[in-house]
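In the block that follows, a single chain appears as structure tokens, in the form predicted together with its partner chain.
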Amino acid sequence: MNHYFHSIRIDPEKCDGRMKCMRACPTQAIRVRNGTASIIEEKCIDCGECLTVCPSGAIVPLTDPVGELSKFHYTVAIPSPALYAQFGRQILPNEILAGLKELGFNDTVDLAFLCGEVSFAIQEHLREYKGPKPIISNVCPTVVRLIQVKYPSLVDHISPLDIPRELAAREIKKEKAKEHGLREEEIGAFYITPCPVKMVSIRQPAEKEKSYLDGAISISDIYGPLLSAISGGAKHKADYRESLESICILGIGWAIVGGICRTLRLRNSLAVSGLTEILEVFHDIERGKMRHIDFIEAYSCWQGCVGGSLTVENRYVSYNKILKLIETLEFEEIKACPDIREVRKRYAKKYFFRSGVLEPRPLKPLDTDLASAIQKRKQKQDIYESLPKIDCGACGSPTCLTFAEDVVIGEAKLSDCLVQVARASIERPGQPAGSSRSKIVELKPPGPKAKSKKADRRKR
């Protein structure tokens, strides 16, 4: 089976078993075993909601560490859009591209102009588009696994087009490869990201050998350097007007859910945020309901790349200031747009598509023998019939369905169902426990033994 690198790590030594991350999970990808959390790889799509919900802050991201910088001989930042809206409105983006700088990159791209320039071509290639559809954003790479792993007929509907940061990246390296005498190679191209998934995205793209970034730099751990090097460099501050000249309209958008949308003023098209909402969005384009749609933008994190995980500012209030700086540059009238004709020509040569194929990752069956599955199928249906139905948890698997799949493929035990354990007790008041059942009780609970001594250690 495939290896899947994921941006989320669980610390078991910090992991108090708490459950809240295997309730919150949207593809009931962890479980907690012995009192530890643990997430199956094939099943986790990097969302992050697992994350947002630890007690314990026991799970952590895997984005890169500033000093990741030092192994190449140029580096380039690129930050996603998300990052313009962490400021105030007195911090705008070429203030921030220029902090970047001081922090140590040799150069910054500004990536709502990319951003821009895809929407354009996005608008080229409805035009032209004869396939199934709608077509749904690649945008998000969270989404782009779940289409892989929960609706492998829809991965079809997948964007043929590149996503701004990977053609910025694959751009930025010809360029200053020419520019200096350098390899590509050489040179460091990052992404500062919202989310932690970006980085699997990068180490492990859905669909190519391999991404044209070298890393991702979390916001929330660049936030506080960069602000102290934008307020230190008072020399930046440039007139107010002047500022603006550079950011792109259509661009800025794309860290907002509906940004894309909304600047192509596409009349069919759609907007979803939050991984329930889109299940359910994807569900009726399964069953056909929504071919009049043209275009869906689907971003895991509510209101879009503003609400990821590692930003630093509230996702409404981000939200609210892409709106308004959205607002203040139709109100100027800047046009720091794409050129369309430029755009147009560039998409004939197939400039902004997709190196590779994106191939659906449906998950394991529970057997490759047909027969032997549709027998477990049957069997875990059998023993959910017999659960308490009350999908409680406290066996360590999310749902008593769940529960039931890890019995049929050994990975637990019918006797770690708490409910069905107690129930056996009552029913026979009289006798000690073991005595009937004994292959049910005398297992003990799965969640405190092996936290018994920590917990012990604590209350000393």
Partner chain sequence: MTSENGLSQVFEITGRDFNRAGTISTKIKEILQEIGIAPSIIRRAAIAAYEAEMNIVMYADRGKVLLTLTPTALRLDVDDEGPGIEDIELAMQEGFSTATDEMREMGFGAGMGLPNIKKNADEFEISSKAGEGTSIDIVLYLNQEVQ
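Now that we've seen the form predicted together with its partner chain, could you pull up the form predicted on its own?
Next comes a single chain, given without company.
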């Protein structure tokens, strides 16, 4: 099995086994054993749901400290457009980019402009595309990994275009290396990220061997120093109209769900955020219900990147700021957009396409031997049929089916099912509860009589 890098870790000293993380995980990658949670690495997609719900702060995001900048001769900050939504409405992107230079970066890249170029490239791709629909955006690494792990049949639906942050890092390194006589390895490109999963896409890209980015610094880590730099940077203040004219309306919308579809005016598209809703949509795609849709813009975080777990501002306030900024640009008829003719030329030369191929992520088999794997699959089904099927999670596995699998592979014991143990002690009085694993598995779920009693109680 491959080794997977993850952007979160569980601190066993802080974990008290409350199981909220286990229940929140969309890929059933968390188990709780002996009062401590653990992650099954090949199933984890780094969505951060566990980080959000953990009541004890035991799940820690992993990003790069600002001190990593000292390793490079020249450093460039590439902020997510979500960073622009973390400050008051009067603070526009040019001031934020200037503030990043005050913090020690040699240069900055306004990613919104490159997002605008990729928006035009998406438009071109939709115009000529003849493959399976809908095309699913790849801007959110969690969505890509969710498809690889849980919906492998949809891998071919993922957009083949590279993501703006990678294109930006690739181009800025070439440009600055030539300008300053440096090697590209001496130039550090750092993404200012709203969520920990971007670190995974840098350390272990899903579609290629190596990222052009050298690290990710969380918005929450840099926010305080950046706010001070902006507040003290009166010399960087420009005329409000002039500042607006520097904003690419196509790119600024990438910070929020629906931003790409809205600014491109895609009629036959769908925008969805939040893993619960995404799971529902992907189920429908698998069933063939979404073939009439051309493009799906999907973000694992609610409201889009502005809802990332490493942001500072309230997600709804952030969403509203970006939305109002787009409305202002539309009202003022400001169109600081890339030249679509140049984008078309580069699109024809495959400039925007990613270099690698996305493939489903293999999960650990029940056994490496095929005959043993088939036998264990049958054992798993037999055990599952004996379980109560209420998915209570008290055993430390998220569902009865995953518990049955954990028993088969030796990661859990049948006596871990508290419902079965309690039922055994009732049905076999005088026998110690959980004393016989074989007897526990022989127990059957409540028969029709018991079910009818339960139904009667519901009616009453």
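Throughout, rigid core stands for the largest set of C-alpha atoms superposing within 1.5 Å between the two forms. Remember, predicted model here, so these are calculated numbers, not experimental data. Positions refer to the first chain, counted from 1.
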* Asked: Can we say the CA of E185 moves by at least 2 Å between these two forms when the core is superposed?
  -> no
* **Core-aligned CA displacement of E359 at least 2 Å between these two forms** => no
* A348 C-alpha shift between these two forms of 2 Å or more, rigid core reference -> no
